[in-house]
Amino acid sequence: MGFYFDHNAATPVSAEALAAFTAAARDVFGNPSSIHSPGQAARQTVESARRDVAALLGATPKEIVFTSGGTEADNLALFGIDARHVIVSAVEHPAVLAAARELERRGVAVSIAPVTPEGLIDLDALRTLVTPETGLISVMHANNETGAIQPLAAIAEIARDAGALLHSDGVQAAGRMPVDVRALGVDLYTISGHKLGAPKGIGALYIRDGVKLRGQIFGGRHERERRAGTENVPGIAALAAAAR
(Lines of atoms letter the chains of each structure in order from A and count residues from 1; the text may use other names and numbers.)
(Lines give C-alpha, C1' and ligand atoms only; values in the text may rest on other atoms or scores of the structure.)
Protein backbone atom coordinates (compact mmCIF):
# COMPACT_ATOMS: atom_id res chain seq x y z
CA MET A 1 0.00 0.00 0.00
CA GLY A 2 1.34 3.42 -0.91
CA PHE A 3 1.19 6.64 1.09
CA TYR A 4 0.33 10.03 -0.37
CA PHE A 5 1.91 13.14 1.15
CA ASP A 6 1.44 15.71 -1.63
CA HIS A 7 -1.72 17.43 -0.43
CA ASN A 8 -0.25 20.87 -1.18
CA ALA A 9 -0.36 19.90 -4.86
CA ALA A 10 -3.76 18.16 -4.81
CA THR A 11 -5.92 16.44 -2.23
CA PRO A 12 -7.90 13.27 -2.81
CA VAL A 13 -11.56 14.02 -3.55
CA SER A 14 -13.56 13.57 -0.36
CA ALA A 15 -16.48 11.17 -0.28
CA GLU A 16 -18.86 14.08 0.39
CA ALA A 17 -17.57 16.13 -2.53
CA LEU A 18 -17.67 13.13 -4.87
CA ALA A 19 -21.25 12.37 -3.88
CA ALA A 20 -22.28 16.00 -4.46
CA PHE A 21 -20.49 16.10 -7.82
CA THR A 22 -22.08 12.84 -8.99
CA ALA A 23 -25.58 13.85 -7.91
CA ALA A 24 -25.33 17.24 -9.61
CA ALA A 25 -23.87 15.78 -12.82
CA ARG A 26 -26.64 13.20 -12.96
CA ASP A 27 -29.67 15.15 -11.77
CA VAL A 28 -28.96 18.89 -12.10
CA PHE A 29 -28.27 19.07 -15.82
CA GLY A 30 -30.02 22.35 -16.65
CA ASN A 31 -28.25 25.58 -17.54
CA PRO A 32 -28.38 27.87 -14.46
CA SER A 33 -29.23 30.81 -16.72
CA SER A 34 -32.36 29.11 -18.11
CA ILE A 35 -35.80 30.01 -16.79
CA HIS A 36 -37.32 26.53 -17.06
CA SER A 37 -37.51 24.15 -14.10
CA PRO A 38 -34.26 22.21 -14.77
CA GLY A 39 -32.43 25.52 -15.22
CA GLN A 40 -33.82 26.94 -11.99
CA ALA A 41 -32.88 23.74 -10.13
CA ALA A 42 -29.31 24.30 -11.33
CA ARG A 43 -29.49 27.95 -10.25
CA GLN A 44 -30.63 26.91 -6.79
CA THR A 45 -27.70 24.48 -6.56
CA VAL A 46 -25.23 27.21 -7.51
CA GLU A 47 -26.66 29.78 -5.09
CA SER A 48 -26.84 27.28 -2.23
CA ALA A 49 -23.20 26.45 -2.90
CA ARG A 50 -22.32 30.14 -2.95
CA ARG A 51 -23.71 30.44 0.58
CA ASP A 52 -21.63 27.46 1.77
CA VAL A 53 -18.39 28.80 0.27
CA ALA A 54 -19.11 32.26 1.68
CA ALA A 55 -19.59 30.73 5.13
CA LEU A 56 -16.18 29.04 4.90
CA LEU A 57 -14.55 32.46 4.44
CA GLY A 58 -16.75 34.65 6.64
CA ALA A 59 -18.07 36.42 3.54
CA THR A 60 -21.50 37.13 2.10
CA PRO A 61 -22.74 35.06 -0.87
CA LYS A 62 -22.71 37.99 -3.30
CA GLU A 63 -18.98 38.41 -2.63
CA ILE A 64 -18.15 34.96 -4.06
CA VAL A 65 -17.34 34.43 -7.75
CA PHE A 66 -16.84 30.87 -8.98
CA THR A 67 -13.86 30.24 -11.28
CA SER A 68 -12.10 27.28 -12.87
CA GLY A 69 -9.55 27.19 -10.04
CA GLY A 70 -6.93 29.13 -8.13
CA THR A 71 -4.93 30.27 -11.15
CA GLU A 72 -7.93 31.87 -12.82
CA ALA A 73 -9.00 33.48 -9.55
CA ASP A 74 -5.50 34.93 -9.02
CA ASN A 75 -5.46 36.25 -12.58
CA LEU A 76 -8.92 37.75 -12.19
CA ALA A 77 -7.78 39.59 -9.07
CA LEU A 78 -4.58 40.97 -10.59
CA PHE A 79 -5.91 41.88 -14.02
CA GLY A 80 -9.35 42.94 -12.85
CA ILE A 81 -8.15 45.83 -10.69
CA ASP A 82 -7.11 49.04 -12.42
CA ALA A 83 -3.75 49.84 -10.84
CA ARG A 84 -0.73 51.78 -12.02
CA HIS A 85 1.53 50.09 -9.48
CA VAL A 86 1.25 46.57 -8.07
CA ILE A 87 3.32 44.97 -5.31
CA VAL A 88 3.68 41.19 -4.98
CA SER A 89 5.80 39.21 -2.56
CA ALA A 90 8.90 37.35 -3.70
CA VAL A 91 7.45 33.99 -2.65
CA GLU A 92 4.14 34.04 -4.52
CA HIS A 93 2.84 31.10 -6.52
CA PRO A 94 3.56 31.34 -10.27
CA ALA A 95 -0.13 32.13 -10.81
CA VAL A 96 0.59 35.50 -9.20
CA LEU A 97 4.21 36.04 -10.25
CA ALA A 98 3.58 35.25 -13.92
CA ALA A 99 0.50 37.48 -13.90
CA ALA A 100 2.60 40.27 -12.39
CA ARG A 101 5.20 39.89 -15.14
CA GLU A 102 2.45 40.17 -17.74
CA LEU A 103 1.12 43.30 -16.04
CA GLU A 104 4.62 44.75 -16.23
CA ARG A 105 4.80 43.90 -19.92
CA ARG A 106 1.56 45.85 -20.38
CA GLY A 107 3.04 48.91 -18.74
CA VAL A 108 2.02 48.50 -15.10
CA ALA A 109 4.79 49.20 -12.59
CA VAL A 110 5.48 46.09 -10.48
CA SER A 111 7.55 45.83 -7.29
CA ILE A 112 8.67 42.63 -5.57
CA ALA A 113 8.50 42.70 -1.77
CA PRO A 114 11.29 40.69 -0.09
CA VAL A 115 10.79 38.20 2.72
CA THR A 116 12.73 37.48 5.90
CA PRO A 117 14.83 34.31 6.38
CA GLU A 118 11.70 32.79 7.94
CA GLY A 119 9.79 33.34 4.69
CA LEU A 120 7.60 36.12 6.07
CA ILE A 121 7.13 39.35 4.18
CA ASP A 122 9.42 42.13 5.39
CA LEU A 123 6.86 44.70 6.55
CA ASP A 124 9.37 47.56 6.73
CA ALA A 125 10.54 46.84 3.19
CA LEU A 126 6.92 46.65 2.05
CA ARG A 127 6.25 50.11 3.45
CA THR A 128 9.15 51.55 1.46
CA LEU A 129 7.77 50.08 -1.78
CA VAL A 130 4.35 51.67 -1.44
CA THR A 131 3.80 54.77 -3.58
CA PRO A 132 0.80 57.06 -4.17
CA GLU A 133 0.14 55.03 -7.33
CA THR A 134 0.04 51.64 -5.59
CA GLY A 135 -3.37 50.16 -6.33
CA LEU A 136 -2.93 46.52 -5.38
CA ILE A 137 -0.77 44.43 -3.06
CA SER A 138 -0.82 40.62 -3.42
CA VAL A 139 0.58 38.40 -0.68
CA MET A 140 -0.30 34.72 -0.29
CA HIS A 141 -1.81 33.56 3.00
CA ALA A 142 0.12 30.29 3.46
CA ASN A 143 3.11 29.28 1.37
CA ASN A 144 2.84 26.04 -0.59
CA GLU A 145 6.53 25.16 -0.10
CA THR A 146 7.44 26.37 3.41
CA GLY A 147 4.09 26.58 5.15
CA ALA A 148 4.88 30.10 6.34
CA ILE A 149 1.70 31.98 7.26
CA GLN A 150 1.85 35.64 6.33
CA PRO A 151 0.70 38.43 8.72
CA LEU A 152 -2.18 39.48 6.48
CA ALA A 153 -3.84 41.77 9.04
CA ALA A 154 -0.63 43.81 9.34
CA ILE A 155 -0.23 43.88 5.56
CA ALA A 156 -3.87 44.96 5.21
CA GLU A 157 -3.19 47.92 7.47
CA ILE A 158 -0.30 49.01 5.23
CA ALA A 159 -2.54 48.63 2.19
CA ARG A 160 -5.35 50.65 3.75
CA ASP A 161 -2.96 53.44 4.76
CA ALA A 162 -1.82 53.59 1.12
CA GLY A 163 -5.34 53.48 -0.29
CA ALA A 164 -4.50 50.18 -2.01
CA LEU A 165 -6.42 46.90 -2.20
CA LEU A 166 -5.05 43.67 -0.75
CA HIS A 167 -5.34 40.34 -2.57
CA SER A 168 -4.28 37.10 -0.97
CA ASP A 169 -3.85 33.70 -2.56
CA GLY A 170 -5.45 31.56 0.12
CA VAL A 171 -5.26 28.30 -1.82
CA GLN A 172 -3.11 26.58 0.83
CA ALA A 173 -5.01 28.03 3.77
CA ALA A 174 -8.74 27.70 3.11
CA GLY A 175 -10.06 24.41 4.45
CA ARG A 176 -6.93 23.83 6.55
CA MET A 177 -7.12 26.70 9.01
CA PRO A 178 -9.84 29.15 10.03
CA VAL A 179 -10.25 31.94 7.47
CA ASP A 180 -12.20 35.12 8.19
CA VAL A 181 -11.75 37.60 5.37
CA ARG A 182 -13.12 40.42 7.52
CA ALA A 183 -10.64 39.84 10.33
CA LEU A 184 -7.78 39.44 7.84
CA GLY A 185 -8.70 42.71 6.15
CA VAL A 186 -8.31 41.36 2.62
CA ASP A 187 -10.24 42.77 -0.33
CA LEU A 188 -9.78 39.74 -2.60
CA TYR A 189 -9.08 36.13 -1.60
CA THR A 190 -8.46 33.08 -3.79
CA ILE A 191 -9.39 29.47 -3.05
CA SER A 192 -9.05 26.28 -5.07
CA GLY A 193 -11.25 23.21 -4.78
CA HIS A 194 -8.63 20.54 -5.34
CA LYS A 195 -6.62 21.74 -2.33
CA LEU A 196 -9.47 21.01 0.09
CA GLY A 197 -11.12 17.81 -1.07
CA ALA A 198 -13.06 18.95 -4.15
CA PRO A 199 -12.22 17.97 -7.74
CA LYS A 200 -9.84 19.88 -9.98
CA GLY A 201 -11.31 22.57 -12.19
CA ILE A 202 -13.25 24.58 -9.62
CA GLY A 203 -12.28 27.51 -7.43
CA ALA A 204 -13.54 30.84 -6.23
CA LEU A 205 -12.53 34.43 -5.68
CA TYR A 206 -13.84 36.47 -2.77
CA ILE A 207 -14.36 40.08 -3.85
CA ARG A 208 -15.22 42.43 -1.00
CA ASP A 209 -18.51 44.20 -1.56
CA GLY A 210 -17.78 47.58 -3.10
CA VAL A 211 -14.58 46.58 -4.89
CA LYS A 212 -14.80 47.32 -8.60
CA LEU A 213 -13.36 44.49 -10.67
CA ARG A 214 -13.33 44.09 -14.45
CA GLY A 215 -14.11 40.63 -15.78
CA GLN A 216 -11.41 38.99 -17.88
CA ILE A 217 -13.59 36.46 -19.72
CA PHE A 218 -16.21 37.95 -22.02
CA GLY A 219 -19.56 36.55 -23.04
CA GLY A 220 -22.68 36.36 -20.93
CA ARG A 221 -23.56 38.19 -17.72
CA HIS A 222 -22.72 35.28 -15.43
CA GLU A 223 -21.39 35.78 -11.89
CA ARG A 224 -22.64 39.38 -11.78
CA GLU A 225 -20.73 40.12 -14.99
CA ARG A 226 -17.40 39.28 -13.40
CA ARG A 227 -16.83 35.85 -14.93
CA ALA A 228 -18.64 34.98 -18.16
CA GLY A 229 -19.40 31.35 -18.96
CA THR A 230 -21.97 28.77 -17.92
CA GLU A 231 -21.25 27.75 -14.35
CA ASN A 232 -19.69 24.34 -13.64
CA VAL A 233 -22.60 23.12 -11.56
CA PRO A 234 -21.19 19.71 -10.51
CA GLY A 235 -17.84 21.26 -9.60
CA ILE A 236 -19.54 24.05 -7.66
CA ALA A 237 -21.68 21.53 -5.78
CA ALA A 238 -18.57 19.53 -4.91
CA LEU A 239 -16.72 22.66 -3.72
CA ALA A 240 -19.66 23.50 -1.48
CA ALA A 241 -19.64 19.99 0.01
CA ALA A 242 -15.92 20.30 0.70
CA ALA A 243 -16.47 23.72 2.25
CA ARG A 244 -19.19 22.39 4.54
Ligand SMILES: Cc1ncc(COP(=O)(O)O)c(C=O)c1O
Given for the second form:
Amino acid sequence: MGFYFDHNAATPVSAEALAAFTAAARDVFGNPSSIHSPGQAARQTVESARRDVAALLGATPKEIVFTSGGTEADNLALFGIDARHVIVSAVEHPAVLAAARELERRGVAVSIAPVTPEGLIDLDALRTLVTPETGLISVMHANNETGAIQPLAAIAEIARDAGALLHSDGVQAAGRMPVDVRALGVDLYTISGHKLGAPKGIGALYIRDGVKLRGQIFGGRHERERRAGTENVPGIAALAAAAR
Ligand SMILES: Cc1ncc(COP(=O)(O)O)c(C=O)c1O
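Show the same protein again, this time as the form predicted in complex with the ligand rather than the form predicted on its own.
Below is the entire complex, every chain and molecule, led by the chain shown above.
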Protein backbone atom coordinates (compact mmCIF):
# COMPACT_ATOMS: atom_id res chain seq x y z
CA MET A 1 0.00 0.00 0.00
CA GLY A 2 1.23 3.50 -0.81
CA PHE A 3 0.95 6.61 1.32
CA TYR A 4 -2.46 8.07 2.05
CA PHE A 5 -2.74 11.83 2.50
CA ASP A 6 -6.49 12.46 2.24
CA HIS A 7 -7.76 12.24 5.82
CA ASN A 8 -10.02 15.24 5.26
CA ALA A 9 -11.94 13.11 2.76
CA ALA A 10 -11.92 9.95 4.89
CA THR A 11 -9.69 8.49 7.57
CA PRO A 12 -8.75 4.82 7.76
CA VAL A 13 -10.98 3.00 10.26
CA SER A 14 -9.07 2.62 13.51
CA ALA A 15 -8.51 -0.85 14.98
CA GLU A 16 -10.59 0.12 18.02
CA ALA A 17 -13.51 1.39 15.92
CA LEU A 18 -13.43 -1.68 13.69
CA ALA A 19 -13.41 -3.99 16.73
CA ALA A 20 -16.34 -2.12 18.27
CA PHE A 21 -18.25 -2.16 14.97
CA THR A 22 -17.72 -5.88 14.45
CA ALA A 23 -18.56 -6.80 18.04
CA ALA A 24 -21.76 -4.74 17.96
CA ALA A 25 -22.85 -6.11 14.58
CA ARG A 26 -22.21 -9.67 15.72
CA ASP A 27 -23.29 -9.62 19.35
CA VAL A 28 -25.62 -6.67 19.86
CA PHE A 29 -28.20 -7.42 17.21
CA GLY A 30 -31.33 -6.47 19.15
CA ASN A 31 -33.43 -3.42 18.37
CA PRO A 32 -32.70 -0.76 21.01
CA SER A 33 -36.45 -0.06 21.22
CA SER A 34 -37.25 -3.66 22.23
CA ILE A 35 -37.85 -4.39 25.90
CA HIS A 36 -36.35 -7.89 25.88
CA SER A 37 -32.74 -8.46 26.88
CA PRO A 38 -31.15 -8.42 23.37
CA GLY A 39 -32.96 -5.11 22.79
CA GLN A 40 -31.83 -3.72 26.12
CA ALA A 41 -28.23 -4.77 25.38
CA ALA A 42 -28.42 -2.72 22.18
CA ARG A 43 -29.95 0.19 24.13
CA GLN A 44 -27.05 0.04 26.58
CA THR A 45 -24.54 0.09 23.72
CA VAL A 46 -26.23 3.17 22.25
CA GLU A 47 -26.48 5.05 25.54
CA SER A 48 -22.92 4.23 26.58
CA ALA A 49 -21.77 5.45 23.14
CA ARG A 50 -23.76 8.65 23.63
CA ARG A 51 -21.77 9.29 26.82
CA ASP A 52 -18.46 8.81 24.97
CA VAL A 53 -19.43 11.10 22.11
CA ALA A 54 -20.72 13.71 24.57
CA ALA A 55 -17.40 13.53 26.44
CA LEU A 56 -15.47 14.18 23.21
CA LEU A 57 -17.37 17.46 22.81
CA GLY A 58 -17.77 18.54 26.42
CA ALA A 59 -21.52 17.99 26.15
CA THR A 60 -24.04 16.00 28.16
CA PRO A 61 -25.36 12.73 26.67
CA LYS A 62 -28.90 13.98 26.15
CA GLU A 63 -27.52 16.74 23.94
CA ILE A 64 -26.23 14.20 21.38
CA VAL A 65 -28.36 12.95 18.47
CA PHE A 66 -26.94 10.24 16.23
CA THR A 67 -27.36 10.73 12.48
CA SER A 68 -26.25 9.01 9.28
CA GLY A 69 -23.27 11.35 9.03
CA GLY A 70 -22.15 14.95 8.75
CA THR A 71 -24.47 15.84 5.89
CA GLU A 72 -27.57 14.73 7.77
CA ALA A 73 -26.44 16.47 10.97
CA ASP A 74 -25.86 19.73 9.05
CA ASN A 75 -29.27 19.42 7.39
CA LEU A 76 -30.94 18.67 10.72
CA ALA A 77 -29.44 21.85 12.18
CA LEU A 78 -30.38 24.10 9.27
CA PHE A 79 -33.89 22.78 8.67
CA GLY A 80 -34.67 21.92 12.28
CA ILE A 81 -34.35 25.45 13.63
CA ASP A 82 -37.21 27.83 12.90
CA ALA A 83 -35.59 30.96 11.52
CA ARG A 84 -36.76 33.71 9.22
CA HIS A 85 -33.18 34.70 8.36
CA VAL A 86 -30.15 32.42 8.24
CA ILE A 87 -26.50 33.41 7.73
CA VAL A 88 -23.93 30.90 6.48
CA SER A 89 -20.28 31.53 5.67
CA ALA A 90 -19.09 31.54 2.07
CA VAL A 91 -16.70 28.66 2.72
CA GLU A 92 -19.13 26.10 4.12
CA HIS A 93 -19.18 22.50 2.91
CA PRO A 94 -22.00 21.80 0.39
CA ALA A 95 -23.84 20.01 3.23
CA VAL A 96 -24.51 23.50 4.64
CA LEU A 97 -24.41 25.65 1.47
CA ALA A 98 -26.85 23.50 -0.50
CA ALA A 99 -29.14 23.22 2.53
CA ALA A 100 -29.11 27.02 2.80
CA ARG A 101 -30.01 27.34 -0.89
CA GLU A 102 -32.94 24.97 -0.32
CA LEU A 103 -34.04 27.04 2.71
CA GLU A 104 -34.00 30.10 0.44
CA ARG A 105 -36.11 28.29 -2.15
CA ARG A 106 -38.62 27.61 0.65
CA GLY A 107 -38.84 31.30 1.51
CA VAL A 108 -36.24 31.77 4.25
CA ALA A 109 -33.95 34.80 3.83
CA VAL A 110 -30.34 33.64 3.51
CA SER A 111 -27.16 35.72 3.65
CA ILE A 112 -23.66 34.55 2.81
CA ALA A 113 -20.97 35.91 5.13
CA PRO A 114 -17.69 36.63 3.30
CA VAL A 115 -14.24 35.50 4.44
CA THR A 116 -10.87 37.25 4.46
CA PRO A 117 -8.05 36.20 2.08
CA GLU A 118 -6.92 33.85 4.90
CA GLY A 119 -10.27 32.09 4.71
CA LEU A 120 -11.43 33.40 8.08
CA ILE A 121 -14.87 34.84 8.50
CA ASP A 122 -14.94 38.64 8.25
CA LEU A 123 -16.42 39.49 11.67
CA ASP A 124 -17.26 43.12 10.73
CA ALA A 125 -19.08 41.94 7.61
CA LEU A 126 -20.91 39.33 9.68
CA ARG A 127 -22.08 42.02 12.12
CA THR A 128 -23.56 44.06 9.25
CA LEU A 129 -25.52 41.03 7.98
CA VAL A 130 -27.24 40.33 11.28
CA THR A 131 -30.83 41.59 11.53
CA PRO A 132 -33.51 41.24 14.20
CA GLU A 133 -34.90 38.40 12.06
CA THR A 134 -31.68 36.37 12.16
CA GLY A 135 -32.45 33.07 13.85
CA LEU A 136 -29.43 30.96 12.90
CA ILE A 137 -25.79 31.50 11.95
CA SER A 138 -23.80 28.55 10.59
CA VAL A 139 -20.02 28.75 10.43
CA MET A 140 -17.82 25.66 10.22
CA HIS A 141 -15.13 25.05 12.84
CA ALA A 142 -12.25 23.91 10.56
CA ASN A 143 -12.31 24.10 6.79
CA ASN A 144 -12.01 20.88 4.79
CA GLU A 145 -9.91 22.50 2.03
CA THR A 146 -7.80 25.20 3.68
CA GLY A 147 -7.69 24.02 7.28
CA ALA A 148 -8.61 27.53 8.45
CA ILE A 149 -9.98 27.44 12.00
CA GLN A 150 -12.79 29.93 12.52
CA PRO A 151 -13.01 32.16 15.60
CA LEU A 152 -16.14 30.47 16.88
CA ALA A 153 -16.17 32.12 20.31
CA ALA A 154 -16.21 35.59 18.69
CA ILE A 155 -18.92 34.47 16.26
CA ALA A 156 -20.91 33.05 19.18
CA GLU A 157 -20.83 36.47 20.84
CA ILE A 158 -22.25 38.09 17.70
CA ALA A 159 -24.94 35.41 17.52
CA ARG A 160 -25.81 35.80 21.20
CA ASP A 161 -26.09 39.59 20.91
CA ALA A 162 -28.44 39.08 17.96
CA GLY A 163 -30.53 36.49 19.78
CA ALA A 164 -29.58 33.97 17.10
CA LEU A 165 -28.37 30.38 17.49
CA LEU A 166 -24.93 29.31 16.27
CA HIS A 167 -24.39 26.05 14.41
CA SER A 168 -20.92 24.86 13.56
CA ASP A 169 -19.91 22.06 11.21
CA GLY A 170 -17.12 20.49 13.24
CA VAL A 171 -16.57 17.54 10.93
CA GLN A 172 -12.93 18.50 10.26
CA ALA A 173 -12.21 19.52 13.86
CA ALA A 174 -13.58 16.84 16.17
CA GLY A 175 -10.97 14.20 16.89
CA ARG A 176 -8.18 16.41 15.53
CA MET A 177 -8.20 19.28 18.01
CA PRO A 178 -9.82 19.72 21.41
CA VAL A 179 -13.49 20.67 21.13
CA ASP A 180 -15.49 22.07 24.02
CA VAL A 181 -18.92 23.14 22.85
CA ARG A 182 -19.49 25.23 26.00
CA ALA A 183 -16.21 27.14 25.70
CA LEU A 184 -16.89 27.70 21.99
CA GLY A 185 -20.40 28.94 22.75
CA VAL A 186 -22.04 26.96 19.96
CA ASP A 187 -25.65 25.79 20.17
CA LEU A 188 -25.38 23.07 17.53
CA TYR A 189 -22.28 21.16 16.42
CA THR A 190 -21.88 18.52 13.70
CA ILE A 191 -19.47 15.60 13.68
CA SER A 192 -18.92 12.76 11.20
CA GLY A 193 -17.52 9.31 11.96
CA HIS A 194 -15.44 8.76 8.86
CA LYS A 195 -13.32 11.83 9.52
CA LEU A 196 -12.11 10.55 12.88
CA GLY A 197 -11.48 6.86 12.52
CA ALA A 198 -15.00 5.41 12.47
CA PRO A 199 -16.72 4.06 9.35
CA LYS A 200 -18.87 6.08 6.93
CA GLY A 201 -22.58 6.45 7.55
CA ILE A 202 -22.50 7.57 11.17
CA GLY A 203 -22.36 11.04 12.67
CA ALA A 204 -23.92 13.13 15.37
CA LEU A 205 -25.38 16.53 16.08
CA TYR A 206 -24.85 18.25 19.42
CA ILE A 207 -27.97 20.19 20.31
CA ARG A 208 -27.54 22.38 23.39
CA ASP A 209 -30.04 21.58 26.11
CA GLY A 210 -32.95 23.99 25.74
CA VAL A 211 -32.62 24.51 21.97
CA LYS A 212 -35.89 23.78 20.22
CA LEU A 213 -35.27 21.67 17.12
CA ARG A 214 -37.81 19.96 14.90
CA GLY A 215 -36.86 16.52 13.60
CA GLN A 216 -36.68 16.24 9.83
CA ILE A 217 -37.20 12.50 9.45
CA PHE A 218 -40.63 11.31 10.49
CA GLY A 219 -41.26 7.90 11.98
CA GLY A 220 -40.70 6.35 15.38
CA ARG A 221 -39.85 8.31 18.50
CA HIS A 222 -36.12 7.60 18.39
CA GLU A 223 -33.47 10.04 19.58
CA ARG A 224 -35.96 11.98 21.73
CA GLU A 225 -38.10 12.55 18.64
CA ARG A 226 -35.35 14.42 16.89
CA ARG A 227 -34.26 11.71 14.45
CA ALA A 228 -36.58 8.82 13.60
CA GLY A 229 -35.19 5.48 12.51
CA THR A 230 -33.77 2.42 14.24
CA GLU A 231 -30.34 3.33 15.51
CA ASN A 232 -27.23 2.22 13.58
CA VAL A 233 -25.88 0.34 16.60
CA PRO A 234 -22.60 -0.90 15.04
CA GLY A 235 -21.85 2.53 13.58
CA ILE A 236 -22.69 4.21 16.89
CA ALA A 237 -20.44 1.79 18.80
CA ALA A 238 -17.62 2.48 16.33
CA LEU A 239 -18.10 6.25 16.62
CA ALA A 240 -17.87 5.93 20.39
CA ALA A 241 -14.65 3.90 20.13
CA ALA A 242 -13.17 6.55 17.85
CA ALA A 243 -14.32 9.28 20.24
CA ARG A 244 -12.69 7.51 23.19
C1 LIG B 1 -16.70 20.04 6.52
C2 LIG B 1 -17.55 18.89 6.14
N3 LIG B 1 -18.85 18.90 6.46
C4 LIG B 1 -19.65 17.87 6.15
C5 LIG B 1 -19.18 16.77 5.47
C6 LIG B 1 -20.14 15.67 5.15
O7 LIG B 1 -20.00 14.61 6.05
P8 LIG B 1 -20.53 13.13 5.65
O9 LIG B 1 -19.62 12.66 4.55
O10 LIG B 1 -20.40 12.34 6.90
O11 LIG B 1 -21.93 13.28 5.19
C12 LIG B 1 -17.83 16.72 5.12
C13 LIG B 1 -17.30 15.56 4.36
O14 LIG B 1 -16.57 15.69 3.41
C15 LIG B 1 -16.98 17.81 5.46
O16 LIG B 1 -15.69 17.82 5.15
